[in-house]
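Presented below, as structure tokens, is a lone chain in the form predicted on its own.
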Amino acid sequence: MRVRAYSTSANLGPGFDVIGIAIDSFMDVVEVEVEAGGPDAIVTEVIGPYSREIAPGRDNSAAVAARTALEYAEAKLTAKIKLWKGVPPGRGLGSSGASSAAAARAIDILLGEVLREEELIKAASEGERAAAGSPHPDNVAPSLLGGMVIVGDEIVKIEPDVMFVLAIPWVPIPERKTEIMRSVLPDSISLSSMVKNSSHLASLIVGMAYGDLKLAGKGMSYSLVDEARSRLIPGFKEVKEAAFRAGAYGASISGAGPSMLFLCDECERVRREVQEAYKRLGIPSSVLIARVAEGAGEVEEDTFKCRRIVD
């Protein structure tokens, strides 16, 4: 059985640890077989465009998510997983979350879909914990469910009909990147800053829900978190300015970066201008048009069509 899960972009500006959206730029695929004994899970092989960055074994995020799903289901089985790695790691695209979401969904399908949605999200989040140090449902939830999700006591899903330009600078990624990007965030903020961020978050959610690109883009384009992190994102100011000159409605860092996401309707024009901005800066990049993706699900044989896109 094979299950795929798409890449994601978390935060979308003001929605730090609250908002995530599935985008169709990349996917991870797991091939899972189960046998008696357990509950346990192991990734036996990692293949695909980004396989060299990912180690197999019981500590792989896909294995942790699958094992947790088996535990929730009280299934005494061992899952053997082959992982096809199509989401580039370390770029702010929910790479470990995609592996985790695909593995959790595969286990549930094999068991006859016995797990509740919240159990699936918790299982996938444990896979994210293994990779990033803490569970981040703003990545795994949209990868599992598709669309845009709002994470809280309950998961709320929106299915916006929008497009983005996704810009990926191929710059060196430090070890423990997520930890570093969290370390630059302020410990306290002023009341006025909180109100400003909340206002933009409200505009983002309402704009996405009603298909108002200008309102959603306005909401997306300010964030306390992006403001703090922007100095660590290569080309942030110049690339963002180029995107807005070309007609982008909104811009944000994708997850913990260094990728950036731009909301648009004339996306080809935005894509060209962003690509040219990176060229002027001398930063290798890939700039793609992305659409909102569906949730994790079973796929047919020979679905592995993604490729490594490092320029």
Ligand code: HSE
The other form holds:
Amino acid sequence: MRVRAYSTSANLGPGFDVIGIAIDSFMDVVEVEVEAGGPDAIVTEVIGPYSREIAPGRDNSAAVAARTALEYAEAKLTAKIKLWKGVPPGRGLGSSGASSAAAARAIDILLGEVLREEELIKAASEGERAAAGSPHPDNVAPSLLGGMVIVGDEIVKIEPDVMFVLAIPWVPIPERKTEIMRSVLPDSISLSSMVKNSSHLASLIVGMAYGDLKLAGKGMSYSLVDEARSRLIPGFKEVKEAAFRAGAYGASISGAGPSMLFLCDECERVRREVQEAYKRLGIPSSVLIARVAEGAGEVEEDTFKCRRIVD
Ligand code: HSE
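Got the form predicted on its own; could you also share the form predicted together with L-homoserine (HSE)?
Full assembly next; the chain just shown is listed first.
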């Protein structure tokens, strides 16, 4: 049985660790079989465009998520997982989250859909912890559920009818990138920073919910987290300016970077300008138009159709 889960962009600016959106640019697929004994899970093989970067084994995010899902369901089974890796790792696109979401969803389907949404998200978040060092759910939740998800004490899903430009700079990525990008964030913030971030977060959510691109884009374009991280994002200022000049409504770092996400309606123009900006800076990049994707679900055999953009 095969399940695919899409790439995601977390935070959307001010929604640090609580908002993420599924985007259709890339996907992971898991093929899962279960046998008696366990609960346990192992990734036996990683194939596909980004397989080089990902080790199989019991510590792979997909294995951790599947094992946790089996534990929650108290199922004495061992999952053997073949992972088709289509989401480029380390780029801020929820790569480990997609593997985790696909694996957790696959186990739940195999068991007859016994897990609650919260349990699925928690199980997949454990997979995220294995890869990124913290169990933040803002990638796994949209990869599991599709659309834009706000995840905290409550899980809220909306399905905004919006388009983005996704910009991926192909720069070297340090080991434990997410941990590094989290370590540059302030431990405490002033009340005025909190108010500014909250006001942008409110605009982002209301704008997305009502399809008000101007409001959503304004909300997306400031966050205290992006402000702290921007100096570590190659071309941040130049690329953002180019996108706004071309008519983008909003811009944010995608997850912990280095990719960036731009909200737009005339996206082809934004895509071209952003690509030109990276060229001027001498930064190799892929700049794509992305749409909101659906959640993790079962697929037929011939749907391994994702691409590797660059080696
Ligand atoms: N919310 C997380 C962060 C996403 O920005 O650190 C990273 O995967």
